[in-house]
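What follows is one chain in structure tokens, specifically the form predicted alone.
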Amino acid sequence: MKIVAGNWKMYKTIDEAQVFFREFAALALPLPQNVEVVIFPNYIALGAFAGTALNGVILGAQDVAADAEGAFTGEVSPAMIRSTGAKYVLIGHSERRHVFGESPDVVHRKLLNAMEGSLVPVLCVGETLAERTSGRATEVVRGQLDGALSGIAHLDRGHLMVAYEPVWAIGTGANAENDQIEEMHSLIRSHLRQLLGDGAGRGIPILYGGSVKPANFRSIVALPSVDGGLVGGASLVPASFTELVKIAAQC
């Protein structure tokens, strides 16, 4: 099973999201049975689709609060997200870490809160250009996994996904080579097995999220260690997102 997940970031009004789903349905249905399709809309669009059937597309949220409820203006709890029918939530996305300054402790608390609130976290990890060029990429990614998963002694299959997003290859015009992707995904797999045990570590899907687009996805998703893609800009256009789903179905 391959996974194609679209992160819409701060794009699309409710009307624009509805247009997207109509056009995507016309192009992509029926969805391939060997591909799981996930979309992470903004909170407004996510709420608008609560209780509606989206033809097999699974919904997720782009972020979640570190607390279950309380006087936290602007925050959204796991229960609120779950009430929309969403299953997944992004945790520790590079923009949350580097633009909004989320600390490893906040990422850890959000991940635990999501799990306790019956959501499946998609934990994002990845190094900056400075960290890679200084030879610290492995250290950084291992540290992000350690910090987020600290204290989690047991994890059932299907309760976590990981997305590797090299920050230096997102929207910069630079691209990670396939051997770099395979090397880092293999490292992540090995470290997950050390942290969570062989069974859980083997079963956790690892997505690649470094400027995925139809032109590069076929060779990436065919790599042994890649279970799918976390897609940014290409997920905003029904035609390109449909092409990604079809490519994944062939691998």
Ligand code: PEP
Given for the second form:
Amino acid sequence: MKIVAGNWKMYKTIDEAQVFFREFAALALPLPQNVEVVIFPNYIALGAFAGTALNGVILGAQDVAADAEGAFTGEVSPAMIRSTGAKYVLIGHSERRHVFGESPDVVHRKLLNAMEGSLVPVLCVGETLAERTSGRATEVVRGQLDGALSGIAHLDRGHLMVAYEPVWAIGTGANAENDQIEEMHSLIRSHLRQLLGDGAGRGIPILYGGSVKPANFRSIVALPSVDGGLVGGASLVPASFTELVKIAAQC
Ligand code: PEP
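I would like to compare: after the form predicted alone, may I see the structure of the form predicted in complex with the named molecule?
Now the complete complex, all chains and molecules, led by this one.
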């Protein structure tokens, strides 16, 4: 089963999101049985879809608070997200880490809070260009996994996904090469097995993200270590997102 997940970032009003789903339905339905399709809209659009059947598309949130509830103006809790019917939440996306300065400790607390609130975290990890060129990419990604998953010694199947998203490939048009993806995904897999035990570590899907588009996705999603894609720009357009779903179905 491959996974194709769209991160809409801060795009689409409620009306625009509804138009997307209408057009996507016309192009992509019925969804292939062997692909899980996930969309991460902004909170406003997510709320507008509460209780709506989206023909098999699963919803997620792009972020979550680090606390269960309380006096935290502007924050959104796991229970609020669950109440929309969403299943997943992005944790530690590079824009949260690098634009908003989210620390490893905050990423860790958000991940725990999501799990305690019955959401499935999609933990995003990835190195900057400076970290890669100085030969520290694997050390950085290992450290991000350690920080986020510290104290979690056991996980049930289906309770976590990881997305490897090199920061230098996000929104830049420059995707990582297949051998760079294979190398990092293998490292992530072995580190997850070390941290969480063999069984859990083996079952956690690992997605690739960073300038995925129809022209490069076929060879990426066919890699043995890649369970799917986390897609920004190309997920905003029904035709290109449909194309990605169809490519994943052929793998
Ligand atoms: C992302 O936002 O997670 C992402 C990978 O964006 P893009 O596909 O636009 O590089």
